[in-house]
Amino acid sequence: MKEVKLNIDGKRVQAKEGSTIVEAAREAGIRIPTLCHHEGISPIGSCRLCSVEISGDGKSKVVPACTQPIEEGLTVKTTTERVLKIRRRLIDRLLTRAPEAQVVQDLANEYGIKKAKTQDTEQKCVSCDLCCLCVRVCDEIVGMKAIGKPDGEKGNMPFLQNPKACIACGACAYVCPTGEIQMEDVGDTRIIHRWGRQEEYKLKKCSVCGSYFAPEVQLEYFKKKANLPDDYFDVCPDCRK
């Protein structure tokens, strides 16, 4: 594949034609913040953490890191005051959104933003107009749909549309950046937290050495997917081997 020369913060990038921005800071070991964004799903560029300014033709501006693609020649500046006011700006706005989450305190702290709560709430989650990782994942890599944006009645959070759909899959807790999604395995139970509420799956048994190893409805979902043999599942991968 072709590779691409650009210039990031000074130093002389060369990365893969077709990479980001923040792709190919990252291959040269440059930091650029992101929140609503995750390798395997695709970018949006919603939370604009990620802004930079870049400049070619003599011309510049500020765009979001994680969509902008690389150009030939292209010149990138991570850290002007012009983006650093921005991050500040939305930094305070999480600050005040979701004051408990670790993520935004540490990113409060690096940017040297130290606001009051203004809200009593214990709430860790940014919300979908900022960061829709959850909504995302359910609906590009898990394919179930499980989970919706906020539309008003259900207040300004993501929220569990369509519990039928829910897999247990836990790739909602995996891809959510501020800890607000939580999932634990307790005996023969997994349980999912999620935006104040918590919903328990029963995970399958094996029939062999006994363990506990997968919730019963991704099982089951999985076998009418790949059309299985109902007794498919009864062992665990590590006594299928």
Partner chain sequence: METFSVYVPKLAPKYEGLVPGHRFCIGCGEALAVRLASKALGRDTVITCATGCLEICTSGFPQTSWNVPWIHTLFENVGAVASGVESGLKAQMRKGKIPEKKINSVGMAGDGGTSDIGLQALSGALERGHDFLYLCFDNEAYMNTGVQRSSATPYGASTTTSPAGKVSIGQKTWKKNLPDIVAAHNIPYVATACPSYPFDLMEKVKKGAETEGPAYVHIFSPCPTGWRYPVDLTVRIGRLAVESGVFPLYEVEDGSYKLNFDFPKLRPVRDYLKAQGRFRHLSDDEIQNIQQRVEKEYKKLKVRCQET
Given for the second form:
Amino acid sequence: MKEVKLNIDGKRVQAKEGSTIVEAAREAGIRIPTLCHHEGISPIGSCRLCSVEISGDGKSKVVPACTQPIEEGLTVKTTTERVLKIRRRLIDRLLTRAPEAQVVQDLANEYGIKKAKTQDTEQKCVSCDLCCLCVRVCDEIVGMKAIGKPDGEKGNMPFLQNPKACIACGACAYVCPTGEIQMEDVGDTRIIHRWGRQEEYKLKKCSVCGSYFAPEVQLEYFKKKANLPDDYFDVCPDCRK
Amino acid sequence: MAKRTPLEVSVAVAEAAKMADVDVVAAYPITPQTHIVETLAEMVANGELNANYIPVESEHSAMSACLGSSATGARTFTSSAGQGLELMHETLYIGPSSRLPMVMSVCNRALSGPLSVWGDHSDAMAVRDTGWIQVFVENGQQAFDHILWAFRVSEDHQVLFPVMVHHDGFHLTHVIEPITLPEQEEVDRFLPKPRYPYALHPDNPVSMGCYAPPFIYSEIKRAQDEAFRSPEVKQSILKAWEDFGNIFGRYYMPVEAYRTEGAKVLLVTMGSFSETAMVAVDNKRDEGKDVGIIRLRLWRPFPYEEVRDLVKDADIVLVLDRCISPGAQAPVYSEIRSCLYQEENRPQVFSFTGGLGGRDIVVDDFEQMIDKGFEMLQNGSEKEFEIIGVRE
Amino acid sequence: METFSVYVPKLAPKYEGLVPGHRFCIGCGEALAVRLASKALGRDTVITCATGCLEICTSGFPQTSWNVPWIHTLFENVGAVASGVESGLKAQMRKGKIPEKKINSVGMAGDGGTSDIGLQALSGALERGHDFLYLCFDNEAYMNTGVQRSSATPYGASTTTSPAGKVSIGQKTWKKNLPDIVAAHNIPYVATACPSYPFDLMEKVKKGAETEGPAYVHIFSPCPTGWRYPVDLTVRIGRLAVESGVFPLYEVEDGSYKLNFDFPKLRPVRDYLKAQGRFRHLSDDEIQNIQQRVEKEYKKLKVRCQET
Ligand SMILES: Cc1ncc(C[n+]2csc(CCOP(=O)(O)OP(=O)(O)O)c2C)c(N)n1
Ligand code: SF4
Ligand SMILES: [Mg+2]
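Okay, that was the form predicted on its own. Show me the form predicted in complex with its partner chain next.
Every chain and every other molecule in the complex is listed next, the one we just looked at coming first.
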């Protein structure tokens, strides 16, 4: 594959054609902060934390580095005053939106932001940063589209109703950057904590070893999808010969 | 202005490491090295030296930690002696083969058993072939000077070999001498900041210490040896001494001659006993005897040319070893002898061994050796070696 | 973490610190574990590696399988070399010689390089409190030199220096409990892991790297060559070891023990033992003996988890 040369923060960087600035920077050991970005999921550039300043032919502009493809000879600056100002404003807003989230607190520390200036009183949830990674992973990777998109107008929590199509696979919990979504197995039940709710899913017991190995909804879904015999998941993978 | 102060030589060595602004010291205490590392630990504790002092749990780990530290590009110092150097043995080969610069002061000590904390050169000779650049010094000032010199040589990109500075346990480490301490500014002028080209860092990942299958091991070892004995390394060694002299006013050479003009009998010594031997030479010269002394400073890479050149007019060469090689010839003697073997007019070479485990060699002893040399000049000798200063 | 089994693998870090083209045996559990660990560690890592399969399989001159900076010096000194790497980087950052940056100093060694010949260097490094992570890849013998016993070889295993014979059952001693010995140094983070539980392993390695001060992860690394089982069973063997209680997965954080996987009922150790050639000679009585020992140790661990 063709390699493209560019300059990031004064460092000469080489990366594969078609990479984004975020990817090229990571490859070169240069850190650009992101929240809504995950390397396994298509980028949408919504959190804007990855804003960087790029310049070619004398002009410069600010772009989200996670969606901006690299070009030969591009000059990228990741910490200009303009960029930092944008990030500070965003982090300030995030501190209001998701004050409890560790990532947000870490960012605030790093950018020297003490306390949010604005206060959102109707807030129901103190960790969700509205990055929508959960929505996207459930759609793009799992294929269930169980989680809805946020109501952008009001900036509300996206996911007010119980996600009915959920198969309790935990992909959303895995990608959630703030810890708002968490998952645990307790005895015969899988519990997913999200947006102040506790959603419970019954786990299947292995008929041989007796351990609980996967949520029943998930196994039903697989059986239907792959046309497996009804008793296929009566034993766990470790007991299957 | 440089100032002259009475200092214990160990303290002077620590002072030199401090003036070299070392980043990491990893060391394990052993007599007679203890005062060096205690002083360094104290300097770090008092904030006089901005370094990480790693109080490792053994010498094996001391050298291992030094390897790790040097590999990150940090200026690295350690010190050891005797059993400690032997415990390091396996680790000593890694620095030269991976081209890791660092400096170790070795406070030469005898090897057990029987246990002896006192000085001789057995430890140095046991690590002879590890691939380190090695020098012997004769007094406190030289010990101080050569720590600075060693960093300069070791970190030179033409060199990148670790350097050992040998100074005799107790005879040097524990004596107080007037030492001239330079100004920091002079030291900084002599010793540029290190810039190790292959440092372990995520910005430029390297793999260091890959194993070598038979198809390439010999090539790697040859390359290491060629580099070690290359003119570039020699040049760097000489240039560092020259620059040192120009800045500090004290000049050194790989082999130093003393009153060798017209000498038929030559003594060869290494380390602190050289100064005693020089007194004996003076006395004998006063008696009208044509005797001189050559003192080996650079022990590895071995200065063949210089030795041959200085020895060419002598008839008898008397080599003093402070180490025994059971069942074979003493190491310095055998080195000198083999160095001269191909010469057309090679002198007769005789081996004295003495000063083992802290046994002193006094002026009288050297005078007797010289007398023996002149006797040989007249009557030849049946024997090839003699152990001196031993009770029957 | 392991419950994320179905879709999450697609979301695992794509970064590879250890790249293909190495010389590990087919089905090597150690290779799998190192690959997962290096994904969790990411780019900003310097690895210090001991002699052993890991070094031999990844570094034959003039090639290397490492994308991260890597150093091998000797067999028994990883704790010390990693101490030097950590101190060298820290000192230079403090003195402004290199830019400040969080760089993981990580030591890697086999069970021999850790629990036998390298124990002193490891203990020293832990006690001195270096900010580093030590990963022990435990394949329960000196594999690189031809399957000789180590102190981590389990009771009853036949190795080339503890061979089973007419009057010997093979290894006569019980496996040295290294995680406990490490935990006795009162370091902030100790964990056990196994590549059959990849997300748990990555999580623990990441936690260990983020810990300030020494951290240690003991990674059970099934070895088809030395344990004599078919190469496609590595993941299963690891799961059997965990599910039978032979190798429980737990963490010790600031002295408090936590069992990461508990089972309503432990699988019989026979299932685990019988799958491997190194235990094939064991009589029913010996298997019963091992079963009792495993249960006793497991109970001890559970008590500790409750107590701390
Ligand atoms: C001082 C020293 N003693 C012995 C050896 C030989 N040796 C090299 S690797 C090894 C065994 C490695 O076993 P382990 O640490 O368990 O790693 P593994 O190969 O099993 O992954 C031995 C005995 C050596 N290299 N150095
Ligand atoms: S001997 Fe075992 S540990 Fe070593 S490479 Fe082969 S499978 Fe892996
Ligand atoms: Mg092993």
